[in-house]
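Next up is one chain by itself, shown in structure tokens, the form predicted on its own.
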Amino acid sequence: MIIETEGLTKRYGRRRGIDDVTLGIDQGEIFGFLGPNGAGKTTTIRTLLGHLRPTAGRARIFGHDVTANPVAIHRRLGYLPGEFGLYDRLTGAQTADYFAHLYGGVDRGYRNRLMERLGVDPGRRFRELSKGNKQKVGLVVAFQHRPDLLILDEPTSGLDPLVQQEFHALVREARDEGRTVFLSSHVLSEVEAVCDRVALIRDGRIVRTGSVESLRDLAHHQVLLRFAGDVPVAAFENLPGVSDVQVTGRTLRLRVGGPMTPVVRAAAAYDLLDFESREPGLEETFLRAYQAAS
């Protein structure tokens, strides 16, 4: 395995950091680390990188203990922190060159293609850039030496949708070349779009690990139907994917997992005053996963 953790724990005095995080990430996979802000994603990453010393447990990357041999690990990885920053007076190209020298040089042609694909202006100084443009420079820095492992903390933060799509393509290309990507995010749809496997973290603890397909039972819609007359409960409660059916007056609330088509077809047979459908927020999704794991 490329990354292995066993009971990894980090506490700040009495405050929670992460608790008993156990993961195994194979070569050539895109692994999503999904959780709301404050869940422990960054603490886990900083502990993996040796920036924080664990309170308990252990972590290994490329077979090396992260606290014993960090130099051997860092030679082979690319890292994008949640807030990428460097010297304000350096241009984008100079920032990339600075890190390239740390790795003994890079393929400048590949580096230039990365800048073009991500829309980086190599001549603008870092202090002149927006958060999204700083993030793009950080992605170039992380990818430019074609590392065996990419550790990316909220990599699409501040990026516009077109650049996000280009980033997803770069991540898939890295995987196709046999490299490994560890990607943290609080966006469920992003992890679903690009990752092979995923771990869900909440309040510093892993609550679920599995394939992206195994997350699909968490994806659901909350549907509200207001009828002009009596509520036809029987027409909806046995439909595929429908659960948590509740009636209040002439309003029907239900949870729908999977396709919405059966509900829409059933509703079309009645006189409706209103039809609302919404996806739950990430915190709500995680709360459901957390309760299911308890």
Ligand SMILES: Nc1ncnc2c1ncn2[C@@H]1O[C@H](COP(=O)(O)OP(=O)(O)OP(=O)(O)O)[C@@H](O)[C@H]1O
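Keep in mind that this is a model prediction, so the values were computed, not measured. The term rigid core refers to the most C-alpha atoms you can superpose between the two forms while keeping them within 1.5 Å. Positions refer to the first chain, counted from 1. Compared with the form predicted in complex with the ligand:
- A displacement of less than 2 angstroms separates the C-alpha positions of A56 between these two forms, with the rigid core held in common.
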The other form holds:
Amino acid sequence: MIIETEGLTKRYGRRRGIDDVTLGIDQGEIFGFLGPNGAGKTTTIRTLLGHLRPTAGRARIFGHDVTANPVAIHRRLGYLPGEFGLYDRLTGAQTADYFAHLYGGVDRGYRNRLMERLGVDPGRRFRELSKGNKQKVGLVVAFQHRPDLLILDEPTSGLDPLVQQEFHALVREARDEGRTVFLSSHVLSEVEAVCDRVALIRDGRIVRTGSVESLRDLAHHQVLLRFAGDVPVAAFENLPGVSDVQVTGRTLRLRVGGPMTPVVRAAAAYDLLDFESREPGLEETFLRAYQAAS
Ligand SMILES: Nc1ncnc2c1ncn2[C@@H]1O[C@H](COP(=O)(O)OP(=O)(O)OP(=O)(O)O)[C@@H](O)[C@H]1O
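Right, and the form predicted in complex with the ligand of this protein, after the form predicted on its own?
Okay, now the whole complex, with that chain kicking things off.
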């Protein structure tokens, strides 16, 4: 196992950080760590990296205890923090060079390809970069020495959709080379798109671990349909995956789990003026799924 934690707990004084986190991540997995803001993702990651000392429990990476042997771990690790930065005056290329030296040099061809694929402008000073562009330099730094394990804290926040796709491709390539990826996210659809397995964290505790397919019951969309004329609610209420149908005048709001086809087919039978579909935030999704448990 590449990452192994047992009852990992971190309290900030009397405040909760994480509580009893037990995880096992195998070589060659893309593992998603999914939770709303404040759930404990960063705390878990920083404890794994040895930046924070656990209050209780233990964690091992590559078989080494994270508190006892951080150097042996860090040589083989690529890490993207939530807010990546070094010195404001350095350019993207200089920043990547700085970290490359720490690892005793990197394959420059690979480094340059990473920069190209992610669209990093190597000559720009760090202070002139937007959050997304800083994030891209951070990704180059995490990947450039081809580490055995990548730990990425909310890697796609601030990236535009095309760069996100390129990032997903890089992650899959790393996995196909037998490397391991642990990434945190607060977006369900992103974890669904790229991860093999996932753990859900809420209020500092793991509420579920499983294959990405096992998230199906959580994934849903809020759909709004606006029609030119009156529409019988019954035409939608009993469709597969549909629940919580609400009607305001000629507007229907409904919750759809699973494929959208039945709703689109039913809507097409009427004069449809507008169709909106959005993925609700994870807070809303978790609240719904875990209300009974809390
Ligand atoms: N240095 C600290 N001192 C006190 N409490 C902290 C500290 N860092 C984090 N916390 C608390 O620990 C809990 C978990 O925070 P953490 O940053 O790990 O969550 P997260 O899932 O990474 O959220 P986000 O996506 O917002 O970064 C929160 O309740 C937070 O307020």
